[in-house]
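Consider the single chain below, provided in structure tokens and representing the form predicted on its own.
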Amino acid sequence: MAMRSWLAGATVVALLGAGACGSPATKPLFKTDPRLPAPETAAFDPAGVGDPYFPTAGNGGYDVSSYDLKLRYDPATGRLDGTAAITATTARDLTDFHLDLHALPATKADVDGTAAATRHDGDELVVTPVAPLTAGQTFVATIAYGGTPSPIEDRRFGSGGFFRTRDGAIAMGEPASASTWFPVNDHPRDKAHYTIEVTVPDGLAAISNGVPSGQSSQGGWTSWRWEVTAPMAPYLAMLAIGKYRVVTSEHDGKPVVSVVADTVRGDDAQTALARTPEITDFLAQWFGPYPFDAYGGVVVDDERVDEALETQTRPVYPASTFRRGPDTVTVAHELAHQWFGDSVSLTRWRDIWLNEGFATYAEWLWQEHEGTSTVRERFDRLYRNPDNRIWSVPPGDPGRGGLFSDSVYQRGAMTLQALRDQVGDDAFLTILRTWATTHRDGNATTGDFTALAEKVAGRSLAGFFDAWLFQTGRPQL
């Protein structure tokens, strides 16, 4: 996510020289400092995965492998009707299981073709199959639902999810949004593949994630189909319905879908989106191959959307991003998330610096490449201010209230530059690429990252990471 208020040519050549991508060091791995937080081992709760920042987020007891969504939306009435076929595997014996579904009543459900009972408990849809499910069993739950969607309101994080617009709708938001338009296990640690079909009145576009897989029209309605071919965290799913200019091209044999709302004037938004392949190729020099089968971006024009979001394969940008010109720095931030946050996703929300710190560092790399400022200048400017509020919040565990704080973004990025200074350019590049490759399509924690850095460096970095990620105050250089 790019926050409005938080917001390398020669260096890259040097880094990509001989030995830059060498194998990690083979020296013994030093034990990580025991003060570093370890993953939780919370007791089983069917209505949550046990994330300490969001205890009721997601649902326990099963793992989803795919969602097959068929949606129909009528902008004239604001009604959404859908059917979700959810393929999942149980992690334990279950007499029932929970799905997150906000403000949309379920009208019918079955499990493996047999009718199942449902009840709503707030934003939890509880499904009870006729026969209990056994551990390790793969099943398909099909849920029919419908109603008038509404966003999730949070006093700290604002509104997120499904917004009705003048000519359609927008669905997006972090840390939660998916449950406002389909039943879901709404936590990043349960990633899945998606097939998304959205039927809307003729003349409107229905944009979502992944590879476009065709359109068909009948009786005044058009169905748009999308295939998400790599596992995706639920909050990264997006939907944009309305009058949009859709430009489709190709890069490296993959579709590039660039979408701009009809009401956005001028060429700056389209100019910035057109550089998506170029920016992605630049970032790939640092992070390794682009991890997905499609590229693109969506520019929406609604004042309720005032921040960009790294929705997988197709980041969403508010129109305000480009009111002062073709802002490619924000584009670089959201594209970096395709590696860090989307392909390599959080196991728990406290580790969000692994998303935002890396994406902010990518901004700095892109600005250096564009000749506006160097990474070193950005680091030094922040470090010279001992009163900066980033020193009061540890980015490795910022607290629920600090999830999107300056520290997570800026001090997170500074941690990476400080690590680069510690281990050298070659080792730093190896760490970045190995991180993106090892955890591709999966989830990871800060502990996983520190262990990798120590392995590549061949020495303990416990004191370094403790000072930069888990302590208050400005670390000594």
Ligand code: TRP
The other form holds:
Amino acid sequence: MAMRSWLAGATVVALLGAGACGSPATKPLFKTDPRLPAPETAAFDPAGVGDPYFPTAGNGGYDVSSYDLKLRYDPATGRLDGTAAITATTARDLTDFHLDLHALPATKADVDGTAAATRHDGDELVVTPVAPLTAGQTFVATIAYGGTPSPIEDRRFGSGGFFRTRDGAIAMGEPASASTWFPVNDHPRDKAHYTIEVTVPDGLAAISNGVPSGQSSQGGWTSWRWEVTAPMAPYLAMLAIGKYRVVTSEHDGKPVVSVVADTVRGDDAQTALARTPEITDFLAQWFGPYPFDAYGGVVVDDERVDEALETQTRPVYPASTFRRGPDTVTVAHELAHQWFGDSVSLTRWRDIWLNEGFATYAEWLWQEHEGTSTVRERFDRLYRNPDNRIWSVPPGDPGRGGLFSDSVYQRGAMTLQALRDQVGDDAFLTILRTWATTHRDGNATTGDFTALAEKVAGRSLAGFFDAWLFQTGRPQL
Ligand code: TRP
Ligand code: ZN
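We have the form predicted on its own; now please give the form predicted together with the named molecule.
Following is the full complex, with the preceding chain placed first.
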């Protein structure tokens, strides 16, 4: 979905065509980011959106507004069958277009109801409609597919995506996972609405993102329906199928869906999850209103999931998170991502500190609130150590391999505290809230953030941000 989808189609096309990600091409996007070239003029690539860290992530030439997924999963065989109806708008004339789809054969495709040819090229599904699509045209591509899903194996990021488990399956992962369970424009730049219907044998749960919108059973199978009304980046879509305890409640008139795998012992996972509304409300005092219409969390129990992920409205936590007690710091981290990462999403992966630095800062705020340690103490303890490896990795450009490095998390959070020290509490709060509201349901860059901070501060912070985000070595205070 285009960032400014409320604009006329023609305007959206012009913006996308310029590759300027929603900002007019005349305005310099990256004023304080010395490493960035002039607004991108990269050539059109049908097999990637032009992310410098992940050149083949996503696809060029169109923008998805919604995915309507109907899936059926049989845990006995591990087979997934699905139909994806994808509504999208072209950014240019196209004789064909790509979708990302990993290890699952497409069996049938049509575009606006007329059969279309498909061809697999590795993890790219190339769809050729009978007649070329013209610039600005909205179309619906319906893809039927099915097979045995397998995760994406990445030497650096581990495996991501669809895993078969003892009693079902889990699909999740960052930076990529969606293409292991549906055909998708798999880059956070293309956010979209989703309806997700998952059919599984009676007695199993099928959990996904957003608002639960009904269940029905027929012939021994139950269909679970979920609706994601705010635009969502593909890697934030999740699926958990299996034996789960599902508890649905309400907070602020919105559904809270708390889900814990049957095999998890003790109460600590439930105890921590139960604090989701309270922690969200605490964070909302800092960041402004919670951006979504549903809450929740899913505790899974499979060794291959060993880290929590901020899947939209419903983070996934491995059982191990709560093995030594009801750890609410991780919950605060994943909930902070609902503002920073999920509602305000990356335009390119290099800006990952906008997600992880902010979520780590939220951990510090929560720990201060809980009386564990103050934000100041956390900052000082890290700053005091000149040998910390965070000083050798610039969080604003950590490299593909450094995407989830300590610098991104900790030096990223320190950058926010250092900014707070520069501009004062009031301006800092204004920056955080304006960031969350201005880019709500959209995408943004580090340049957008530094420009906002300078605007609120009323002065240049170029040297400050350069030292904290883009240089190696410990910045002077
Ligand atoms: N974004 C996750 C976090 O901060 C970390 C993460 C990166 C992750 N890649 C992942 C978690 C893959 C699970 C799977 O909290
Ligand atoms: Zn995180």
